[in-house]
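Shown here is one chain on its own, the form predicted alone, set out as structure tokens.
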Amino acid sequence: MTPSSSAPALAAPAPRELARSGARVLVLEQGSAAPLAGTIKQMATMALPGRGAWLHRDASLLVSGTTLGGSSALNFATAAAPPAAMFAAHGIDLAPSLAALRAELPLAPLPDSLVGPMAARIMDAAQAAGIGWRKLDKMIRPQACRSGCWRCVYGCPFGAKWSARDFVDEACFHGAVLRDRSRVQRVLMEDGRAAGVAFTRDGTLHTARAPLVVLAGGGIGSPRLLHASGLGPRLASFFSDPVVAVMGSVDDVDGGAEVPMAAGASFLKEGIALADLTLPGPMYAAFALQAGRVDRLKAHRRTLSIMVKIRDDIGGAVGPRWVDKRLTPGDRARLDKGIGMARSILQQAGAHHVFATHHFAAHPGGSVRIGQGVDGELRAAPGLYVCDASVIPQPWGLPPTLTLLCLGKRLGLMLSSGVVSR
């Protein structure tokens, strides 16, 4: 029996791969396995603060997905490869488990048919002003896809898009049993190895015995589990990839529903990333008010956006029940430095109105990071592991889905096959 925790769910091929080895696997979920809807109002229940969301002390907002997928439910599918020498210097090999899952997952760029015009604008612009702006890989089933669809952020209800709610529906062909609204409390320990979770459901409190358990509480969720077990710090120190919306408008363009983020460019040594960022109108709504440009509320089908991530230093602390990180000198640099860029490239595609919002997250991380919070096999305590973004060793600044299907894809078939201690 296995007990995989919380939101997250990217470590899915972990509890996949052990309900294939005819393991006994029990999948714990905090959120609702509901249908997705594709609505606001559903994703609100998953994403808002106290529902996946937090505040800092900056007014800064840190958002995931409780539900069950994660945030692979409401995120805009895009893949990276995991950068391999960052998990090499730990002795982890990722490289088969990625081939792997090309071999199955839709992993590919949007046709042509699929960008919208306002992606289309922005790629224009950013070639022409020399920027190596290209198409992303994208975990999208292209047949099953629309153009002129919104709802990629509010959680597909086509199909179209790949989510970790996949992976767990296999595991569930293969015997697992799934528990959605079960929200972990911590690690049941017994002569220093784990023997199971106690957990909440329905306001009750339960037990699952178990000789391996599989946290996947992501990177808040996870430190705050393993503190609660007696064994993880008070405060963990994370990345959260913070981003900056930059938007402009124009004349010529009727739009303002497409796949967003179908095309961009990476400055690894910079630690910055470019990308289209089209946003259903009530999203673009709360960032102009954000904002302060109340005279842009009615501009969105003429509003073009480019999202500037960056890589953050990893700071600011998880505690047991808050979350706070602000930004440091090098961040406010990179972020400045990537604005530039991204203003450039509107005022290439002719956009006038160019403002840009206030910073936010979206890839909480780094808090129990591998070398310090758990060992290259992913393992916490005997007969425990963590598999989510929390294990990321460095700061980070990628979209991370790709490289946790990896390393629960590792994890699951170690632990299937015997090759790790439990």
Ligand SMILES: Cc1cc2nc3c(=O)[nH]c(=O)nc-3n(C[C@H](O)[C@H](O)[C@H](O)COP(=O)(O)OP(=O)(O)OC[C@H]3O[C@@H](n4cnc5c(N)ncnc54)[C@H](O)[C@@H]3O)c2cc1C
Second form
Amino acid sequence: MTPSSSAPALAAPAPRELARSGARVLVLEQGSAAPLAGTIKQMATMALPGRGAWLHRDASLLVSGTTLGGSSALNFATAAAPPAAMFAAHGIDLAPSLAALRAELPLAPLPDSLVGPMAARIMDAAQAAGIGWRKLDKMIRPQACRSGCWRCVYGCPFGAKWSARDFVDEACFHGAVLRDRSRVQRVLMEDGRAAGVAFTRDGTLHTARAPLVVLAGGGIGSPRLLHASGLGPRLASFFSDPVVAVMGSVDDVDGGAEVPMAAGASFLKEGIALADLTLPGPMYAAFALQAGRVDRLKAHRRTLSIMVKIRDDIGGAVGPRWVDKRLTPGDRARLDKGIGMARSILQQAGAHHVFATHHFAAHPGGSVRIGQGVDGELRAAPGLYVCDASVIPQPWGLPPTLTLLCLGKRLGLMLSSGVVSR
Ligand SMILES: Cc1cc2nc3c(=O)[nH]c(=O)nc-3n(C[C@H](O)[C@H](O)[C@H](O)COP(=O)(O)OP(=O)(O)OC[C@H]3O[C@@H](n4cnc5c(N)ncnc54)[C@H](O)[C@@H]3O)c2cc1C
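Given the form predicted alone, state the structure of the form predicted together with the named molecule.
First the chain shown before, then all remaining chains and molecules of the complex.
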């Protein structure tokens, strides 16, 4: 058997389980597998518009990573348990996968020594304001992490932050073959079932034949691939969990170099989540400029930043060559409420010159929803599975990584044990 997996970012447990079971596995990723350097130069090759990010018509940015490991290579490593009821409604029990992953992943709040001064200051202010602000679970190995460092935001070069690359390495150890810079063009279908994929590498079109194909191109890539294969609509609506950063300066902190999202608070019913969001200097400067706050450009090391993230309505469209989504009135109201909460926390922290950025987003998903684009086994057609944020069945608003890993683990075990038909 030769299963083929396109871009197994957070579906990476699936090729790993298949390779472990002795299957021949080919992993295709359009981005580079070059080691993470933790530099803005390398990050720009993975996540600028044209390289993984998309600009919507309202000038908001949708960011994702085009590299081996996808966005997990540059995400903030915050973990949240899967919403069990959402998946149980589709007959999916993620509890066994979650238990197995908890036993092997680094998954705990950061020790106090790795919580930066800005995150600590925001946490103190939020708690003083009566908000249930607490340290968040991080997928970080504390023994390899360092304080006063920001490089995880560009892709941790120290092996401290877990990324899907770790599981791809394991899959390769068990015999899987990785081809980076290989862009899947479409799934080959024969007699109504998947028979492999066509992909381009170095400007040449190749085919890889396989009785089993797992698409893992993410919330943007997978609906496009299904459409290109004649298996999905031209336009796919989606969610993206829009974010605004609310920033304000204090006079007695000298920071700006720490792990973002060390602590925060979630308001599930309202669809709002808040967390500290200290970013490296160049990213801070881009946000200040984007908000028209040239006067704050030099205040990076004194500026506290709070992330306001919302659960947005599913809408907009992923098209074959573009992506566009605008805030609905409900989204705007949720963002405004969260911004108000962040402003109160910053006020409690003694911040001045408070401002909010334009919104951006980094969680595209829900574009091939379970129950619509795939069934409860994540099957889109005989022999063809989709396993990434696109299959999330409802509006979201949570850090998706751990949920996607659970889906990948469950799928990998089902496929390698033959529980589901191929
Ligand atoms: C800056 C940032 C911070 C974040 N912080 C967090 C966080 O703290 N916690 C959390 O849980 N989540 C976070 N996220 C979100 C999380 O990382 C993503 O939701 C998650 O990685 C999505 O996984 P995925 O497998 O759906 O897709 P992706 O990670 O986008 O992976 C898809 C992969 O498919 C590849 N691909 C697409 N099309 C093709 C094709 N045709 N051929 C070959 N390859 C293709 C892409 O290059 C990519 O590598 C963050 C994201 C960003 C950008």
